[in-house]
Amino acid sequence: MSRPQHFGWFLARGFGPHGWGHPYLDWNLRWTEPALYQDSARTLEQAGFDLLIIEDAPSLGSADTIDLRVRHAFGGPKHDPLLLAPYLFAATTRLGVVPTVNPAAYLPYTAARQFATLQHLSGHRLGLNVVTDTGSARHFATAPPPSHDGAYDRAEEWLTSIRALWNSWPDDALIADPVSGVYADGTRLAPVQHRGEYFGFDGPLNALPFTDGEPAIVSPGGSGRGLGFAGANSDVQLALAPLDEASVRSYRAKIHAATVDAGRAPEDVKIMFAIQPVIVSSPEEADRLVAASRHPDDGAVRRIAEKHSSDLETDLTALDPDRPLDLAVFGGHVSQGSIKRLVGAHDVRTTPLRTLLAAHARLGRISDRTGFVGTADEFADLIEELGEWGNDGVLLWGDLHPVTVHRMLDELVPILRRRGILRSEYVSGGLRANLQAF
């Protein structure tokens, strides 16, 4: 029997027109209503995934370059997943849902009582990603945006007096006694008074004290600053790195050393690693898409083209796919873990452009382990393999469409509970007792 593993998904592109692009549009379902998001939230729960991760970003990013973000829709438009999040609860009683939050939008009063309701309303199931994104700062009168460990020293603060303001009502506060008719106890309740470098409030809060704990936290990054507040703050670690025994292994130790320099345990933070499989019948049909994947045609390398152009907010199809990139054409706003993401591992100075590109439209196989395209029960195999290495488990990447969810997940979850890698059973106590579950 293998060892259990976490599973959650990770809603890719955010909250918004799902479907679009890809054949299964026709299935009419509305990305702008509830239905599409709630019908596969179930089946997620049905499956024993412990959470939902709904990615999102704010901002369109810089003005000059909108169109690059909404002309195929990988960009924007999108909803705000904080409010989805209420829909998806109402449709299931075990699943977590970590809804994208960045703390430029969110004064820390509002934020702690919004997401206090929520996690009472929710029955403990809520997490929040919190992420750092700076691109968004002219939207929120924070122009100039702090700098990227500036922007994690605001998410610090942010997220300590938040956890002050739920912490400001002790639990021997909330009297509750209809005999002497006393609700509550005033003179318990801390005051809270935060003057911070980014924020300034009084408290208490206005809101109950948890009776299962806190809302979970994750958090996405890989910087050295961003391993560090993952280790001082989070409960699950979104990470992308390569999938062999000494990149999982080395990755997880630098997230284990940060959590033990906090003060805290390894095992309070669960590592999961973000994978986007493509589950096919056989293995002869994994060998014929790995095979015509080996020479993209022009229309490929241009949906990757497109894909990057809105990640990186310069138009990659405009420039001379025959020659080396250039990467003064990126400005100093451009992430540069999108750049390093789009040139991999070549030699940039002397790699044509096309070459870059048609990289990514190349596929691998699982069995292998030069890609992730093969059957289940080669999945499975590495994800058994993940968990021999110490792994806490994996996050499913894509949008939430049911088309997305079942092809990914029909044969898959039956093979995982056989070997024992998948919960059957959820515990009680919301999605933090789920995640210390084992």
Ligand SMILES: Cc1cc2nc3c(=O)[nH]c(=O)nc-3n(C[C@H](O)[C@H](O)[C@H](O)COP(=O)(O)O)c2cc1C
Given for the second form:
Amino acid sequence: MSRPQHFGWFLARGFGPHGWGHPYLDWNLRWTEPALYQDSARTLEQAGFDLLIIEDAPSLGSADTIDLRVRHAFGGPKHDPLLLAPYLFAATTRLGVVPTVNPAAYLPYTAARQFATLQHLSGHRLGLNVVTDTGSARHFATAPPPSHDGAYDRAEEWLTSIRALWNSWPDDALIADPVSGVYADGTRLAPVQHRGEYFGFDGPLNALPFTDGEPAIVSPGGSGRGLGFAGANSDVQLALAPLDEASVRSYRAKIHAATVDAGRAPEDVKIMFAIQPVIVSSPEEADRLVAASRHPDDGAVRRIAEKHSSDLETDLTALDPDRPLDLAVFGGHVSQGSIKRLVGAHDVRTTPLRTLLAAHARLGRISDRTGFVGTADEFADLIEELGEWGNDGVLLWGDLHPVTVHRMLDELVPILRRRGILRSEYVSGGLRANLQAF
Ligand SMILES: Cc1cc2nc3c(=O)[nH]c(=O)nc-3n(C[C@H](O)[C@H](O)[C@H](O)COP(=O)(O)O)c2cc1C
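Let's compare: the form predicted on its own is above, so bring in the form predicted together with the named molecule.
What follows is the entire complex, opening with the chain shown before.
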């Protein structure tokens, strides 16, 4: 038997137009109605997944690329995933639900109160994917946005002050004794007076304390400052790295070092690698798909350019595809990680843009580790191998549409269960308890 791992789903396009651009749009499931997501959330729970993370960007990005973002719904519109969470909690009993939140968008007191409410209503199943993107800063204030590291400093102050509010009720403050008629001892509450660099407010919080711990914190940042944030604050790190042994072990070592530096134990943070496999029914079908992607046509390359333009807030379609990419086209706010993902292992000074883009259209096989197309058995082999290197878990990445979810999971779940990698039962106590169960 292999060691068990945690599984999650990363709803990559956020709470947006699911199915757009895919034939399964004609299932007529509406992205603006909760039934679409509730159905898939039930399936994830039946599959024994720990959590569902919902990507978000509160903005349509810079004025130059708004059209590129919305034309094929790559980057919007999007509704607020925090408000989708209660509908998903209502449809499930065990699954953790993790909306993405940006500290720029929520004052700490409001955030502490809303998150506490959802944590209680859900049976302690709330998680928060705390992101530090500053591209949407202008919607929340007219002041210039903080720097990359400044945004992490703000996120850390935000979270620390939210935790102080959650802890403003010590264990003995809530009495709830019907005989004496005393509900709570107000003299026990900590006043909480926060005066920080980014926020200033007074407490205490008027929400109840938690019985099974605070909402779980998830973080996706991969820079040095991002890893430091994860080490100090996170229960789950959403990891992106090449999936060879050296890269996986090195990524894990960095997170563990940051965790120990922050005075916590390495096992306090579960590191989950985000993977988007294409699961097919036979090795022959996988070979066919890979071969068909070898020579992408102009239309396929343009589609990739549009998608990256949306992610990078820079119109790549306006550049000459036969010249190398000048990195000066990217403004300071563009994520270095996203630029690195576009360039890959190429030498950016000499490689034509068309070559960079075409590389993203080409698929590879799971079986020889050149890509992510393969059978469920081949994908399970990869996950098992990750487990041998100490990996804690895997986040599958895609739309939250029944077609995507079933294509990915129908064969995979029984295989992973038979190998002892995927849980068959949840423990009680909510998301945090399930994350710490192994
Ligand atoms: C896998 C992954 C998922 C992310 N999801 C989001 C998201 O949903 N919303 C968002 O605003 N930023 C998201 N980010 C961006 C991060 O919050 C962060 O701003 C970015 O990675 C830059 O930080 P870094 O330099 O520490 O990596 C994501 C990043 C990664 C790697």
